[in-house]
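We begin with a single chain expressed as structure tokens, specifically the form predicted alone.
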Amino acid sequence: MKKFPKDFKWGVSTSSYQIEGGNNNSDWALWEEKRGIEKAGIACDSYRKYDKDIEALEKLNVNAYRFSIEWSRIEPKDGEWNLEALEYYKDLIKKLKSKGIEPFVTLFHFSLPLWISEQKGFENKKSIQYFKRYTEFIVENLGADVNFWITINEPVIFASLGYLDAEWPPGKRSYRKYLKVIKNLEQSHIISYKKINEVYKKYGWSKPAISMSFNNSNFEAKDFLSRIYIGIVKYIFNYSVINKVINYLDFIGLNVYFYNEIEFAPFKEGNLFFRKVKHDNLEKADVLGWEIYPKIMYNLVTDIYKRYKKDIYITENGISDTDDSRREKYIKDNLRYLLKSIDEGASVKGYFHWTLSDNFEWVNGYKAKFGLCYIDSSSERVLKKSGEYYAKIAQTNSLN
């Protein structure tokens, strides 16, 4: 049995928009209906059953909750304030911290209020100040019972996807506009970072910890041009933010999904220059078809702690896995890898697995099951097996 150490922090995360439902005021809700896509719609109904998570947290034995902000909900409106929708956040963090699980609170979660996405979202400057209001009137409020923020999730996903790949909102293709909302996205975090810091100054509070949360991925090079291809790619999509940002980071949020090996096959299957492998012999989460290759863990979090000397927390790892089959070697074969790396130095205060219940995976839609419980007919959140496996490990701050 080895033992993780102390003071580790066991979480599951999620995100307001992908478990809240009733919300038709973000710019994904008019997304799912210019593209007839399947909607949100109701989702896990966490917005009012919340209660149901708290529990289903604590039979899964975390001693943190990573959740996020629905910008949309708290802003309707440009400079208005939903005051309802603060005393739910405002309540759950209560409840949460009279149960002994820390909150980690996310700000921005993908989704945009209809009145900023009207404004071209980030690619247009005004949202950094935007942003930082938003943030001001957030900590301002909640400030006093979070010790951890996370003020943007992957802003590099959000941007390729929404400006690269034209699959999410608002569904552009424009390298110029990608790197202006990057360089938004960038600035926004560092001045909520200054403007949290201030709030806590101002109220006499400790001193909290605040980052960002990374998607990166693990690339490898089957041959010498791909080294060279993929020393550009790692740099743009793993490393050209937090360089931008180190400064402003109190630790590294790591979310760690994604092995990619790429080879020189020019113009073959539709590919200009280089392809993605494919591995006959590696195991496919199931409907998404994501190679699973545990080793990443080990992989990614070697090489940010080496290269940035940062605490870090992985605030997401999962599999989308429909029948429950493959999740629990999953987890144990990463959190073996995590292990591995704090064995050799690596500071990792934390593991966060994606997600609590099956929900809503943006254009995917239902039908990628990645919970540690599903949800009844009665909205009760029930264990999976993998729900109960991962319970024992945060119960005994163990791997078997």
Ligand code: BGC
The other form holds:
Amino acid sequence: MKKFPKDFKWGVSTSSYQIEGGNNNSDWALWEEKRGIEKAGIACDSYRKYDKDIEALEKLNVNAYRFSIEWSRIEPKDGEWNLEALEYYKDLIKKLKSKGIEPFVTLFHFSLPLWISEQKGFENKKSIQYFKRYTEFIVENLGADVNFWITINEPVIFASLGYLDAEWPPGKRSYRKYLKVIKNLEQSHIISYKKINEVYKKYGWSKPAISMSFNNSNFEAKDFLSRIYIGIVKYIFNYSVINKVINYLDFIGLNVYFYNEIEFAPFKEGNLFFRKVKHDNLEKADVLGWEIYPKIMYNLVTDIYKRYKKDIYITENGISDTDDSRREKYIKDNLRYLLKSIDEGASVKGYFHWTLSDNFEWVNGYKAKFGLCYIDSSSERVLKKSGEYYAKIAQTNSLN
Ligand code: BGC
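If the one shown is the form predicted alone, what is the structure of the form predicted together with the ligand?
Complete assembly follows, chain above in first position.
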């Protein structure tokens, strides 16, 4: 049996748009309409059934919960605050604390208020000021009970799917716009980081820990030319934003999912020079087809720790697995590699599994099932076999 460090945080991660339901004021709701894709609709109904979420968290024995605030709900119009929604988050945080569960609060997890997306969202410099004002409102009202903040979830994924691949709102394809968005997200983080600290100081609350969650991919090269190529790709996707905001990160939040081996294969399958190698021997996360290669946990954590020497929290790691036949092994293998990186000196303070219950998986709707729980017809969150397994790990702080 291998023990994790003392005071290790065991958690699960969710995001507001994916679980709350009824968030029609968001650019995502419009996108679903426009693209004719499955709608988030009522989602897990967590806005009304959050007590059920908390019961499930207790059954999972976790001591931390990462969730996000739905900006489009809390500020439905420019400068107008929804006080009922504020009560919801207040109560959620209060109840979590009463159960000994530490809230990790994300301010922005992909879903924008319509009134901001109508002004070009994060392409517009004004978004920085909007984000600052929103941060201030949230922190003034919730900060007394929160020690951990994630300002922005996965800036590079958000910007590349929305501004390079046109898969997510606003559906654009422009490298110039992508760069603008990235720059504004970096600035938004910095301004939000400063604002959070300012509010805590004003009230004499003890200093919070603030970061972003970065979705870093593992890139490996099959040949010499690909090695040069992935050097550039790694810089753009894994390091460039961290480098820009490094002085404004109290820890590094890492979302670990993707394994990519790259080969030089000019003009094949619509690619210019390089393509992703397909590994038939690797197991796949069902519906989405992602290759499962748990060693990426070790590779990414050791790489980021060596580079930046900051505490790391794994703020997401998970697998889409319809019949729950692979999740237990996936968790075990990932945690084994996480322990290896800790044994070799990486300072890792916590692990959050994605996700609590099967929920709305963006353009993939409800068919991709990432939950440790499923939701039955009476809204009960029922632990799957993998959920029972994770509960044991969290309870014993160790891996068998
Ligand atoms: C995102 C989640 C998403 C998960 C699984 C992460 O990149 O933060 O919102 O559901 O991956 O795709």
